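In the form predicted alone, a lone chain appears below as structure tokens.
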Amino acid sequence: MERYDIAVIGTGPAGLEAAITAKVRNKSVLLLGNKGSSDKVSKAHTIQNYLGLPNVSGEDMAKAFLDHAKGMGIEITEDKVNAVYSMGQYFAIQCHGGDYEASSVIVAAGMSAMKPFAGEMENLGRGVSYCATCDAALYKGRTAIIVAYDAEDEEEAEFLAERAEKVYYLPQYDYAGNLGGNIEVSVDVKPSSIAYNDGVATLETDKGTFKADGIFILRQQIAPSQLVPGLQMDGNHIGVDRSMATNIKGLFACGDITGAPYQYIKAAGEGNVAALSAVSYLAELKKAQN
């Protein structure tokens, strides 16, 4: 498997301008996101306060960010992260389209207006997960939940249908799709907590109990607490220093996600600084192994 220097989370200015430092760099990147940049900077109306681009519309300046990443050779790597996990001297990076490596990780994936259900951080990994293609195989013959938030779920929930005995579908989106087979289908239905006991996942909703071997929650941003075990948290922010380091040795967060101002130019900036300072423990790191 091919080891990229930095691995950046994240298509917004935090991590689309970590990416061009680093590739300025000459390191090996690979940026996981969204090729259509974020929704933040692309619908916002004015932006006034970015400087060199006075009275810039969000959908303009989303098309630079693009472009300037695009010429300078970065391609976007669309998929969806479940996990990054430290393995002392590289990271595991887990998405829905495969398994990545990474020697150092920049996580620039903004913030998540959504909160977990009551019970379901107690229960990740023992009835809850957030990816039902990676786990399809466990589920073979027996019954599971999804609460997806996109029409392309949609998918996930085929695939699994394909190995277990039966799905239960709660799309929280305007459904419009034609599920069916072993897939019951609930409209409406807004969950509201999770249990796991004796082997079985217990979801609670508005219309009723829900209940399988598993629950799988396909949001499209996981809770960066969830994302990376043993990540330091501060609120509902992550923990970094003036470097952007974080906790964890070798990796660094930028951005949003790290607390206000919610600004693109300091999201930019930080982004920046990150990209800096994950090259300089690249640099350190080879010199211990040298």
Ligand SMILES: Cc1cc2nc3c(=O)[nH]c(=O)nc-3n(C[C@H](O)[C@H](O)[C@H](O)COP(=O)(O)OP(=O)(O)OC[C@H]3O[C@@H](n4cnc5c(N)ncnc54)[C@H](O)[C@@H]3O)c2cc1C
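Can you swap the form predicted alone for the form predicted together with the ligand?
The next block holds one chain only.
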């Protein structure tokens, strides 16, 4: 079986940038993910804060990323990784479509919505978003619903409420905050499904129906520890140092999966660092083997 120098899991900005940097450094790269990049890229409405691509649509940004990778001869292997096992000198990567080997691995799998609400994925990028800070500018004089899973989200709600006319805040945690003004907090409300019709987003819950221009779901869920046994976590994220190294030698992580802020440029920047760190690790490994 071919053993790649670096396997990259994920084809969002973090994974694509990691693959490009690894390729620039003449490494053999296995890039696993989705040929269309990431839904979080391609389904975004308008992106205003990516350097060099002002006011780009998510679709155009995904195309720019993919064209860049393709132009450098990087192929995407469309497959889903089930598990990554450290075998000492290399990693065994178990996928839906087959098994692979690589000397080092970069996990760039993003934050997964573990159990999306009915209608959530269909309306992602239309009535549904995962980033209130990113989309706040689009909510001037409009209304929004926030389904929040962490007290940290209250800051995001306040930021959105500076622009929006009204924000309905539905905490899914023990709320002890003091949000007020144009933020209406409803505790103990369990969302069940989402619909988006004629510009109106509707959230059905066990306490009735909420309607607004858009719904933000600020989930913190991810289970990368299931993907890589033995991986040290930092809350819901993979614990990394400044070189994007995890506790497992030769395994690096980058992008949303390492924690907030959830931003394209941060993800891409970390992808670059992770790849350079993997290259250094491979050099050390080679020295140790000789």
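Take the two forms, find the largest set of C-alpha atoms that superpose within 1.5 Å, and that set is the rigid core. Because the structure is a prediction, the values reported are computed rather than measured. Numbering follows the first chain given and starts at 1.
Superposition of the core reveals a Cα shift of 2 Å or more for residue 124 between the two forms.
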